[in-house]
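Coming up is one lone chain in structure tokens, specifically the form predicted on its own.
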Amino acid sequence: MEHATVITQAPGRINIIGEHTDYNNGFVLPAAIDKKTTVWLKKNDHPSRCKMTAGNLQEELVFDLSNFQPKENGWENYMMGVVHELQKIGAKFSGFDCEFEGDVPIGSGMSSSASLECSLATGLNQLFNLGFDKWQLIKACQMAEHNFVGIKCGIMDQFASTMGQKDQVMFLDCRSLEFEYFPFDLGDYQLLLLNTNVSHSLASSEYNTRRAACEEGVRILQTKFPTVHSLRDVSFEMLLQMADVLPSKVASRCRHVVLENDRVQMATKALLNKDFKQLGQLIYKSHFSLQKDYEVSCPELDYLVQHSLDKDYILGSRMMGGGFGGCTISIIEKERVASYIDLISKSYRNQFGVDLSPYAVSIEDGAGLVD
């Protein structure tokens, strides 16, 4: 029997500001972009056999719904993780075939993983009439990373990929999960991403280390401030009062998160006031905090940010995403984009022997069905 095919897409995301705040119950300002993963799904008449094909990689995964485990690493864990987490909240599946491909650059900090997870979850919800709402899908995709991939990510990436709206950024409170859309129109300016095309192997192990340092900070702060449950509850004044007690590395990790939350809130005001210079300054401050206090940057990212500082047509630039590679995000005059890409590409290649990949991105809708 021939089955109907369900086609879904989910985008990657950018984050204007608010890095490493989401898993600390803080604030973020992401948006969905015009780079996507597309998934084709159909039932296959087998009670429990599933076949998944990665079109870009020409790789295949076959597993049984009644018995499957995480693999060493790879895209398979993201896919099986989503299936597993949906099963945990009550999804009943029969065998299905799935093929996917996408153009979200892997390791770029644009969250190709969330794009993959959310496109699959959206498709399975439709194919099997599961009836889950968007928040259930978002949380299942987040837990897929925790439990199958082993990265204790926050909720921002899956939220942005699912809830994105065209030409809007989203101010998300990662504690209450309340969110608000803000129009994103930069006038004579636009966003430019520069992919360093490096990915230092520290990224996933250091991610969990940073999270642990933040949790240690919270435990120490609670001894004096019992109302503190996460770094979201901490003010800069509290950190100053505990300066003698907090280990220096823990203190600097906490300082980044506390001040970054303030910067996100200031950024929404700057957007409303169309004060793009102020927004740019906040973006620069975010980078230097990630570089010095959180220590998740790398020489390639720092080089790109440093080279933008003396250009009056660039308002702000910073590393974006988990760190140790990936992209910078910059606000640049539209008319200067082509000449700047030419300039920085040559300079970067001379310095590192690696070619940059530039991306001028637009802000698009989140996950959904493709007609």
The other form holds:
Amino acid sequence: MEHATVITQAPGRINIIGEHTDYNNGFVLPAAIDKKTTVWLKKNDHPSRCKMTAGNLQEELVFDLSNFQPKENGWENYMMGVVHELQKIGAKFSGFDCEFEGDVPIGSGMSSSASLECSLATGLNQLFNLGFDKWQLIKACQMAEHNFVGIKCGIMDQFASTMGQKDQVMFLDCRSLEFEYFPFDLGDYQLLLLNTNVSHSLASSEYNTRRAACEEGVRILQTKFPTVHSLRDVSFEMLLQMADVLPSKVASRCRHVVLENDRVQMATKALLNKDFKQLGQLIYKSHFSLQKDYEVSCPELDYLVQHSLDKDYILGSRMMGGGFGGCTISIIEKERVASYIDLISKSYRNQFGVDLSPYAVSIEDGAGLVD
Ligand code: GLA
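Could you please show the structure of the form predicted in complex with alpha-D-galactopyranose, as a counterpart to the form predicted on its own just displayed?
Everything in the complex follows now, all chains and molecules, and the chain you saw is the first one.
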């Protein structure tokens, strides 16, 4: 875009471990990555007309700040949702033009949506001198997704995209919102993402269904344990005590969340102790729990994880993000990366007729201005 006055970027994210725990007030261990969305912004002369251009798609949206509604679907809802949520917390805008472009693969579980929302929110905050702090922006972006996109997501993605720091993973307590940075160095190992390049359409509806099952679990648990407010307050022993009362699907959803929270804490310790074997084991356990108890995996993801199990140079592998497609994240010996990509790409193509996309991502800073 010509004559942009503000340019911002916000990255996608990885998550080492802690899936579907964020909206249950639990723990997550994400980091921002070197794939991002860039937004160019300028005020236009109109009091309320906005124009947004999706550079990658060559699509355009024009809307009026005084009257706009979500569309059935599409990138427009993320953008208008951010504008709407910022207005709700007091932002006063005039007409503006914006254009964005990004390289976070869509539907990959790397959160292209948060990178889009957070780059726009950061940019508008600057362009209109709104003075919101990072947490206000994070929460507005999360609410954009709830209210304009229709996914009742947790806070992990917008948090990671905004607060990320180079070479650091973040341990976030989604209840208190306290967090800590930890240096991420895997020694002779590295992370490898393998994008299945499938994105099953169940993803958005099933996401909200899972969330509802967790809430149902909490309501039932409260009948015996009145101090429980979320699955964060629940132990495995408490689940066992309620085994006869909880419907079996609800019980298995709850079991995933309760044990996944434990795994995040153990994984953070393992990372600090440089016990990569232990970290890898926890990552495998996370996958099998997401596959069997939470039921958000799919045959393509399971295939990739299954094929890493007998490779001693891969310490752990699991599906990443909401599920039903997207990427696996694995810990693999640096020297074996190229040969493994070769091997797994061939067998994946034979099995599913789809090409894998491998990514060796690096951990980078979160949202910010571009000079
Ligand atoms: C999506 C959501 C997050 C989180 C993950 C699953 O990425 O946006 O809030 O719930 O799924 O861990």
